[in-house]
Amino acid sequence: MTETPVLICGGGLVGLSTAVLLAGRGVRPLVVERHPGTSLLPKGRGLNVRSMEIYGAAGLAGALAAAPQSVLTRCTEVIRARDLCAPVESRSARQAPGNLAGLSPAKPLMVDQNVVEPVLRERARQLGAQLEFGTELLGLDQDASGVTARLLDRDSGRERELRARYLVAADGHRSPVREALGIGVDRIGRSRQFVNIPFRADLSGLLAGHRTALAYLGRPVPDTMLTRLDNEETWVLMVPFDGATAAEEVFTRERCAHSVRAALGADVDVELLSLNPGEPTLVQSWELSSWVARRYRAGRVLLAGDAAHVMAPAGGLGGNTGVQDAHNVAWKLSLVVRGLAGDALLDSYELERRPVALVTRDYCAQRQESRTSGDGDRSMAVDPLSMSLGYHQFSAAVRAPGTSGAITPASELWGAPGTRVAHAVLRGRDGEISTLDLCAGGFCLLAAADGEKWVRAARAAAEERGLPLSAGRLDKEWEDIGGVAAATLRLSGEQALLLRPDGYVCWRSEEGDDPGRALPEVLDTVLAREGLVTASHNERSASDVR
């Protein structure tokens, strides 16, 4: 039977992100995806600043910046009206991200998901991940040591079994894996079925020069939405329907054309398009809902992305939250698979990520309600940037008390345990870097100028455990330009802090701590190493796990 350290079910945004992040840390996973290729639709329209920090550390910033940008980059207006020819009841514009230079080394990108996924696929392939598109997971069984998966090659019809130590289910909101495991979801609000009707039409005359990205319309039925697809003349109309009958049976070609013209309020030339070239189906249904899975882990299976949570589209946080899931689970899985951390470290994934998803779910639902009611985003208590950068993550993998899902304003981040480390610019041997870059290769012990004893203790503890860890002092190994990092991170004298591989602060030293005792205890607790046999760096091979 074929074996793999990690099987990833789902080759979309989150599954491919998980593959890239695992392979980049020396664990080569197998990705199976039932569809023959990546998404043909721009399901997500942008990558927020936190996602770009993650992708930047994975070596993807250049490729994504060079990729074709979304048509929404040039179109920022959101309107509400009965139809596109009727008087506009409300008009607002998507806010620019502003100057992030003091808050992050990255910049958000307006790039569509169907453009992002091929970039991720190629990067995963370069790093050695095995990718099998057109392969469906038929079922799974698990025991104390791993998962046995039954796979189907959809072209040949051949079935086979595969053994994996862990399975990451990134198989979408209908997740067969989640359903098979009997994991329920916690919903808020009511769910509504929508049908997507893609079409091509020149609407420049109806828009009268306005760069409309999204319209909330009252026709053909209330709460209809209209947005652009991938260029100036391709659109998708999203129409609510009861869902009792299959969308393709209800929305015939005639009804689709009638619905589009009713929404436009004019008899214009419309060409109906197929969402899947080569297939006759004109429409695709989806559910606007808000829920979070009640569990993120069941034995050797972990849920990520839409398999774990579904957000309302307002705010664009659904896919980005999934990317952050991938980031969190990948560094933990890589250390567990390589024998550097205990299996219990994976319990921290749910404890950290599920509360963040609950807060994000509620935020997006409120934002969706505000938009559809015509209030725009004026009533939101938390700004989008803080939702992206300021969420707290607490578990046994953070040596401090706190509440996962709490939000700190992005401008007030300073390096408290359980939060993303504040961005500051340092100068290293190869030029300027961000404090976030310090942990790209693993853990990082960052000390103030007089904290040499912490640096020595960190290196000794890492060597004993075979753990990827860098260590250095401000204004010694890393030049603190203008003293900004020390001031921002509140590091002085002999103080030190420990960064996890995801850029989160997991510990800060206290006066009187003994480095030789404190750091080994911190690392062993964070990594759930109780019961693991300590091995030297030479005994633990740094080669890839395949």
Ligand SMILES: Cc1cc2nc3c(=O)[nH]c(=O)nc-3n(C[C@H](O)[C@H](O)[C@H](O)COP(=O)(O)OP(=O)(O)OC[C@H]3O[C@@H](n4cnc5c(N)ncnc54)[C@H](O)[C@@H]3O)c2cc1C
Given for the second form:
Amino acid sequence: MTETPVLICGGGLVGLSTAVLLAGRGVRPLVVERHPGTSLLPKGRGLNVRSMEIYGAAGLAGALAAAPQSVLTRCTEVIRARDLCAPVESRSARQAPGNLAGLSPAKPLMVDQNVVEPVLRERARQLGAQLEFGTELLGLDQDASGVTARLLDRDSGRERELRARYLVAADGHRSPVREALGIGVDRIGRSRQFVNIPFRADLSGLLAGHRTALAYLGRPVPDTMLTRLDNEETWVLMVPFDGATAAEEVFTRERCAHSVRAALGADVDVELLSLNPGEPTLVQSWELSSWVARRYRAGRVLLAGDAAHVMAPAGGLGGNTGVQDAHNVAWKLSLVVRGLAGDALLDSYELERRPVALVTRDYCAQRQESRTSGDGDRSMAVDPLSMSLGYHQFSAAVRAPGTSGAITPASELWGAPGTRVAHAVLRGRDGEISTLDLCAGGFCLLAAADGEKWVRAARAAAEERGLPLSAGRLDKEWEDIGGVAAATLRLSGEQALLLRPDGYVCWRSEEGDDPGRALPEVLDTVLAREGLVTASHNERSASDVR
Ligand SMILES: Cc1cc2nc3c(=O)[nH]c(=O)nc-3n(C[C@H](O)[C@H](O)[C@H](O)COP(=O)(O)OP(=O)(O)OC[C@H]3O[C@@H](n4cnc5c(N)ncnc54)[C@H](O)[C@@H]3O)c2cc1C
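Right, the form predicted on its own is done, so what does the form predicted in complex with this ligand look like?
And the full complex, kicking off with our chain again.
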């Protein structure tokens, strides 16, 4: 039977992100995706600043910046009206991400999800991930050492079995894997089915020149939404419907045309479009709901992305939260599979990510409600930038107490354990870098100028354990331009902090700590290394990776 270290079920945004991030850390996963290609629908319209930090570290910033930007880049207005000919009841601007100056090396990017996914697919392939589109996971069994997956090649109809040490279920909101494992969800509010009706029409006259990004409409039924598709003249009407009957049956060509005209309030020239070229089906359906899976891990299976949580679209955070999942799970899986961390490190994934998803779910639901009721984004207590950058992650993989899912305002991040390290610019051997770049290759021990003892101890502990770790001092290995990093990170004298591969601070030194004892203890605890026992296990792990 073929074997793979990590099988990823789902070649959407999150499955492909996980593949890129794992392959970038030296573990070549196999991705199976039942569709022949990536998403045809834009779905997510923007990558927030945290996603761009993550993708930037994975070498994707250039390719994403060169990709066509979303039509929504130029359109920010959100309106509410009965139909497009009726008086506008409220007009607001989509909330700007906030002032990023000095807070991040990255910038958010408005790129549609159907443009991002091919970029990820190509990067995953370049890094050595195996990608099988047109392959469906039919079922799985797991035991103490791995997962046996039953796969179907949808073209040939051929079935085969495959053995994986771990399975990442990035198989979307319906997640057959989550269903098979019997993992329930914690839901808030009412779920609603929507049908997407794509069409082409010149609406500039009806919109009176306004660059509307999104309209909440009362026709053909209340809570209908209209947004731009991929250029100035293509649109998608999202109509709530009773999900008891398949959307494709109810939404005939006539009904689609009628719904669009009702929403526009005028008999404008409309061309209905098909999202699946060559297929007769005009519409696709999706569910607006807000829930988080009760568990993120069941044995050797880890849920990520929409398989683990679904957010209302108004927050623009569903896919972005999934990218963070991929980032969190990938560094942990890479070290476990390579025999450098214990399996228990993977328990920290749920402890860190599930509370963040719960907070994000509630935030998006509130924002959806606020927009639908015409209040725009005004009533939100937390700004989008802090939602993107300020979320806390705590577990045994952080050597300090704290609560996952709490939010620190982005401008107040300073390098506390359990938070993303604050951004500051340093000058290294190859030019300027961000403090976030320090952990691109693995852990990073960053010490103040007099903290040489920590640097030595970190290097020794890493070498003994075969861990990827860089270590250095401010103003020695890394020049602290204008002393900003020392001040921002509150590092002085002999102090030091330890960054995880995901840029989260997992420990800070305390007065009187003995480096030779403290650092080995921190690394062994964070990485659950007491669970690592036999050399043969390590040998087997090493053969799974490059
Ligand atoms: C209208 C709308 C607007 C949105 N706007 C935003 C936004 O602005 N910002 C944002 O961040 N998010 C947004 N989202 C959410 C975002 O699109 C999702 O969070 C994102 O698609 C999740 O990615 P995923 O990879 O987890 O799941 P998916 O994109 O659903 O991918 C799952 C993949 O798994 C595959 N699969 C399923 N079962 C199997 C199987 N058995 N074998 C093999 N493959 C399988 C599926 O074919 C699919 O390709 C929006 C969503 C919608 C519907």
